[in-house]
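Let's start with one chain on its own, the form predicted alone, as structure tokens.
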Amino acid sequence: MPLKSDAHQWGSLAKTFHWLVVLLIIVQGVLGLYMVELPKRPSSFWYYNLHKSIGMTVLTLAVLRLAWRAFDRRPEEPASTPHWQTLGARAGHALLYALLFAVPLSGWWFDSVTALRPLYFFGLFEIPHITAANPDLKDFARETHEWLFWLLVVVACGHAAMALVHQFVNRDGTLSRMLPGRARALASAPAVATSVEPAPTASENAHVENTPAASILAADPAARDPGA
């Protein structure tokens, strides 16, 4: 599979970034809701610090996939789309890029905030805060994160249920251009050559039996064999 996008699907490195983004986004709303109700101590600080490693992780990639499609092209919209709808897609994927940015720098500043401990990534290097310790912001940065989170839930389930739409009602192949390892029925499809002539018609069959070689053939029985 091309790693670059063309005009009809999305290469394999943009397939790559996004739906290692989309596991990862569920991966974190998972963790996030299962932690916050857990008791606070120290046998807690695990489930934080991954959660915390993961949405560095979600920010870096989506630096990377926004430096990406500065050198990759976004494949055509199907021609039966109407204009309307791809204004949308399009404001509705810039808002997705936003909030890919926004959610994980909103935890990273309610970290930074409460700067309870410091933040390791994956236990491998002490990442600093962002901003200095300021306990009057902890509410109203925790508030944040959690409205930007589910923000990017509700355009996300919006995104996901137009593609089904694109793919199921419209039958335009909008999600399959996407779908990891397909390939473009037609384009990849081999062409077939075939050599099958066509049946000579009536007319021509006339002038076949009308030539000068049909009349000695049919005068002269002995000049179809040649061994005769």
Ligand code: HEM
Contents of the next structure:
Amino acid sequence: MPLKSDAHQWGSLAKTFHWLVVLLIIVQGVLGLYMVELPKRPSSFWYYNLHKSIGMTVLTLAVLRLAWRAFDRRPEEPASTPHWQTLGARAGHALLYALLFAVPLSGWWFDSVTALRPLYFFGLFEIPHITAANPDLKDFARETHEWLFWLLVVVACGHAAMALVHQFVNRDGTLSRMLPGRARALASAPAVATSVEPAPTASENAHVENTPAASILAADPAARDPGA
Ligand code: HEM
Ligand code: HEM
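For the form predicted in complex with protoporphyrin IX containing FE (HEM) instead of the form predicted alone, what are the coordinates?
Let us now look at the entire complex, which starts with that chain.
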């Protein structure tokens, strides 16, 4: 599987970043909601340290992911996608990226204004606080962290729902090209002519030859026969 994305599918590095971050966000959400219910005793601190360390990992992955995106390309939108949907998806993705920074940064900020304990990254080294201790901001910082998390949950659920609609209603392969493995030709692209259909005209041929599906078929003859 190629490392870089191409016109038809996401590369293995973009896929790894995407699904690793999804997994870590789910772990973080469950862990965060669980740990705040625990009695504030030294025996609970292990969960807090784990939560903060995984959170800093998500922040690091968000930086690396955006840096990689500057070198990588985005696959093209399926031909059937209306322009307004493309713009909506771009805005949604931009918001998700912003929240991937804002949620861990707000946690780091909350940890800094409370300044109860040093922040050790998986017990390996200390991460400095980003601001000075400020008890007046403690409640505000905690609520900011919590509300940004719930905003991320809402936006991510809408995003996942749209991915499923594209995949199973529009059948345009949007989800397949983000899943591990090689994506097939886009289902929404014009099909290759069969014997019962009228022969395409020269102008129809020119259109078909310019579609993403046609270029996959041209580059990879095995793609003509799904059983090959
Ligand atoms: C993607 C990253 C993160 C997610 C999804 C996340 C999510 C959460 C959630 C759901 C809670 C429970 C909120 C509540 O119900 O009060 C929480 C609490 C907390 N988070 Fe995070 N968090 C992340 C990153 C971080 C980071 C990087 C830090 C610190 C460096 C941090 C520090 C805390 C602390 C100290 C609490 C406890 C707040 C309290 O005592 O009420 N979090 N987080
Ligand atoms: C915490 C949860 C999630 C976050 C933060 C997230 C974030 C993102 C971001 C930022 C992108 C844009 C990538 C780019 O343009 O560089 C993206 C793409 C994508 N995500 Fe997610 N995602 C999440 C969950 C999911 C889930 C659960 C699904 C599937 C059900 C999903 C399916 C997809 C697909 C198919 C794409 C590619 C869209 C396209 O090719 O236009 N995501 N995601």
